[in-house]
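Consider the single chain below, provided in structure tokens and representing the form predicted on its own.
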Amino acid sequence: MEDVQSGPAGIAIPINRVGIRDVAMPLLVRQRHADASGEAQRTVASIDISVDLPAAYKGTHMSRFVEALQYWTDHSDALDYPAMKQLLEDICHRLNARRSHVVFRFPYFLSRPAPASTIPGLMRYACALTGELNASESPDKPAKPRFTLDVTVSVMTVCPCSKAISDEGAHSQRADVHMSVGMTGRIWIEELIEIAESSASSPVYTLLKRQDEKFVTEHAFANPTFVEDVVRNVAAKLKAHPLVSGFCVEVESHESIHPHNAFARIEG
């Protein structure tokens, strides 16, 4: 049959990305402390997968990019380095192409005991994985992939200037802290989380009790923090971390006394 993607361009301009988008499949996450049988956390993904394009090509082989991942999720274990290395080349190899990308995101859930009563809740975290493979950069050499991990933690913040200024109380709201981490090794999901909860004035928990109330409360008025504190806390942690290459925070506070919303950036 007729290989009309290899044929020849009608506009001969190369293309740096196409590929197949928000295919869903379930996913295995390790998990830190995972034990020796390899215990790993199941969830769904929406998964990106794309690759270069010369400008002598019409079109890409959109059904290999399919084909290679379920290759991949038949004979993965889970979502880390060696497989998600693997993957890249897998599509380089099937496509004919210089460049891969893929990019895996999920929800990954942690049980968080209540800061009181130590009830445990599950709390929710939007995360995703991204590599990049560009053999074109070293050719006379084994490509080494790039990624990027995405956390979104939620956290609590009150007002440094709202309590400095206030007979009584202080305005206090939840914020998101977004961190994109270059990584050169492994960094786990729950680090992300324990750098971002512990730089505002609280962590935020899916159960609470009455004591847990207080417990929070008092903890978080006793730590007030504003969105440009938090951003700061949060990017001098990662820059002390071994394992970051480079990174992006952005924290975003959802006000509680404005229609709109704070928010503050670091790039690093």
Second form
Number of protein chains: 4
Amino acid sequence: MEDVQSGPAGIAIPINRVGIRDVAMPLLVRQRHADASGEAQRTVASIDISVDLPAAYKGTHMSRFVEALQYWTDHSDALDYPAMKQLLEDICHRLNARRSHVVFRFPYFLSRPAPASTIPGLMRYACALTGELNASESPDKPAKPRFTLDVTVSVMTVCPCSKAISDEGAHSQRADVHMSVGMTGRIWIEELIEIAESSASSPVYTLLKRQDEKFVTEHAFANPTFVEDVVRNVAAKLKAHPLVSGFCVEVESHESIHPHNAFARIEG
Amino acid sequence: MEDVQSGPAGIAIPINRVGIRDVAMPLLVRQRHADASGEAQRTVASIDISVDLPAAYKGTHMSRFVEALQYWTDHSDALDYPAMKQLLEDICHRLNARRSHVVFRFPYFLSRPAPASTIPGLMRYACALTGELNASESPDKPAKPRFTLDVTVSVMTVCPCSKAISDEGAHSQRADVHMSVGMTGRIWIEELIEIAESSASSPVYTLLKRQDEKFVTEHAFANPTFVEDVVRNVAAKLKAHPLVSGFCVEVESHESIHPHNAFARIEG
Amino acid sequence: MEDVQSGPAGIAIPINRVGIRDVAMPLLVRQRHADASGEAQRTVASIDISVDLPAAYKGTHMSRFVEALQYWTDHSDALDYPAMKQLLEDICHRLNARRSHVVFRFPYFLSRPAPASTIPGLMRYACALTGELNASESPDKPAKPRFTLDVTVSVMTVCPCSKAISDEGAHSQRADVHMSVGMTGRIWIEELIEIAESSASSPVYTLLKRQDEKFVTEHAFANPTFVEDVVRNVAAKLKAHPLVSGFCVEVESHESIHPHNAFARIEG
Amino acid sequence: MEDVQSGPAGIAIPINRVGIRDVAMPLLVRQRHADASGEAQRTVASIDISVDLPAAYKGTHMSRFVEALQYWTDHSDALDYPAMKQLLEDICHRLNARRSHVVFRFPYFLSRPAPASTIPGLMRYACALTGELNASESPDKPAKPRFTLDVTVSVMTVCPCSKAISDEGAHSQRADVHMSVGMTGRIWIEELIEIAESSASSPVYTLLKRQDEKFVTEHAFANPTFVEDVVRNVAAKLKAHPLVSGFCVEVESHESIHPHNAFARIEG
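Could the form predicted together with another copy of the chain be shown next, to go alongside the form predicted on its own?
Next comes the full complex, this chain leading.
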């Protein structure tokens, strides 16, 4: 049968990325553990995969992306940086490409103890791991992939202005901290979660008994924060992290006194 | 050209609704005014239109829905109950149908004064007007359409439990009040907005200067409400409304101490 | 500490449902197997849990929903009908409620062979299992829960009208089949998937090599279907299923010649 | 009352952007007309507004964004480049900021004739106009804003591979063309729509009578295109446009034979 894709391009412009989006599959993700036992967490992922396409070719071969992904699933233990590197290299090889790009989006679960009762509750965090490989220019220098880890963490903010000017109370709300982090070595999802949860008026919790609710309320009111405060707290911790090579952090607060959100962003 | 749709159905089962979804257009919506001047508001709508299809026919004629909508736009002043009735009747006529069903979804805007400074701020409310016409069984009884008005209103809630048990403060959050109301006469969108905004700890506002923020904070803390309180307050007012024939109200609160939402629902 | 929730309601209206929405956790779901080995699939879920609240009480105790869910996760093998029944009963017991309602929403994965090469490819299907328990009126009659299974399946449709009137070709598109099914006995997710995938012009596939793409194209063009045909095909099969007590099926087609969708719905 | 925002920052890091998101209001947008009459279209918008914040200040004054927007609405005719520039300058002035950033997102409507019957049908296009102002370093050089126009256009693609290898037919689908364009002079929304609609197998239409459906089907099958072809066609036209200073175009195709989408992207 004719291979239309390998024919000449009608218009000879190189394409930065061509591929498939939102391919779904169960996924194992490597977890941080004190004892480095390397246990993995079972979750599900939505995946984007793409390569570059030189000006000379009409099309890429889309089914090979799915084959690469299936092969990788069958032959790797869990998603981590070395496994992502193998997938990126295999895609370049199968598609005859010089650049490959993969995004895994997945929910990640962690058990967090309530602050007073210490009863554990399970939290879900939206995460994405992106890998990009650019083929080396010379055979002596092996290509090195670049990784970006995205984690979104919900937190609680109590408004310092509302607290200062009101005879009683202060408005509070849920806010989302979005972190996107480039790295020079392995950074765990757990590290970014801890950075965000320690940067606002309070973490949020799935399970709170009455003594916990009292604790959270009083603790949050003792630590009022604007979105500006939260974004700076997170940025300062990311700047201080020895393995972070670059970051973008955005905090979006679902203001309880407004129909719209407030947001603040720092790129570093 | 062959009219495939008018051919016989392969499987002779009647279809409850067949039509098109998310057709878009600018829309004029009738507004309530003290002087009954009947002014209309310009907004944009997403529209679903459908009819029933008897067991005997293979398909409906989808392009006629768009023609009916364009004709209606050209020949009606603004969306209100009489204009909706005309559209429902015209659809039955054009499609040779016994039942027609139309949903207009649109944002509706109202200016609301800030509570202390009285500076006006524009609020957006998500609305839907649904009309359904069932052809009369006898020629003596004209068919009467049924209307449902849906309005979603954001409000603020302060938690009564958190306030009662904490030495200072109480968690607050934005909550959404969804009302779906059947009627025996004309009910204005403005009436449902007022019902929702008066049923929680406080309304929310687009524009608040510092004295307004102080007012909202103190007012809300003086009126703590659970989602259960808000849903009952709204339900009691809808029950008392002389033109409401049935309703469903749901309040969903974006709890600032949890990653999940709380909700409560009353059908009446 | 004060138990505000157990205090008297300000307005004595019973609440149909009060609870929490979008609680997240990993989930095991029972799979159909030829040998009835009862294997389970690991996925993740978003869960809504609620109970009724009598007119006399101000509020429910939200943290008990999370406790019930955690207890259930620790003590049940996998999501199936008996396990859902246990959860519904436990919620009524913990919350002192007469009615409980739970929805589990989760992606479900199945491997499907390509039609010509038979190479397997993994498919994701959006599912929901809803359980509702109403306490029995008399102690002699035990309460029986009602279950609803929702499955959404993407398929391909080729337009019969476009094919009949055009000298060459016919427009095709992806369509989504949404089935919501009540039951008198155990119905597997796999059964609903097979019903939907056999009711359109063709199933869709994650992995298609060139000979598969040729097969799918030719097979689909030999079996053109309107949304009306697909919805009737599915309805006829659900009507014929001995364990289906009621259903609603809706087919929504992402028309490739229009910016809007076409849809058809049968309730049976 | 205390001005908490003007107090010193706890952590002295400058913030790239701080502001509000998804403020809603009706909007007039300038339309292209042959006679340059400058007519404007009424639609509704969702708006993001932000400024930078120097390291020294704790917070910005969020209510001033809403005041700037309300003042602008009252004093400008319609959204176009000069009006956006005024808003950007006013925001810098009111917030004592050196950089301001505004995004208007809105649906835009155009009437398009059916290809055979020429009956007009209304189309909706998702658009965004972004403006960014950086205060000049020297008083002699006035600050010049940068504008980006985003337009998304749905089109139809027929697969060249499927057509070449199949005895009959070829799969087709709706695809979305997302264009993001920087400019050195005024570019109309209508220009980007025309570029996208002329770059695929066929435009899509809201209203098609039978002769139109025949025309679209045959025309599309005579012009099969991969996402790679569409993205190159659009990129070539944007490169050739004298006022385009930079662009990113992405085409995402809702493959009718797959559950996932294909996409291609060119940055130029």
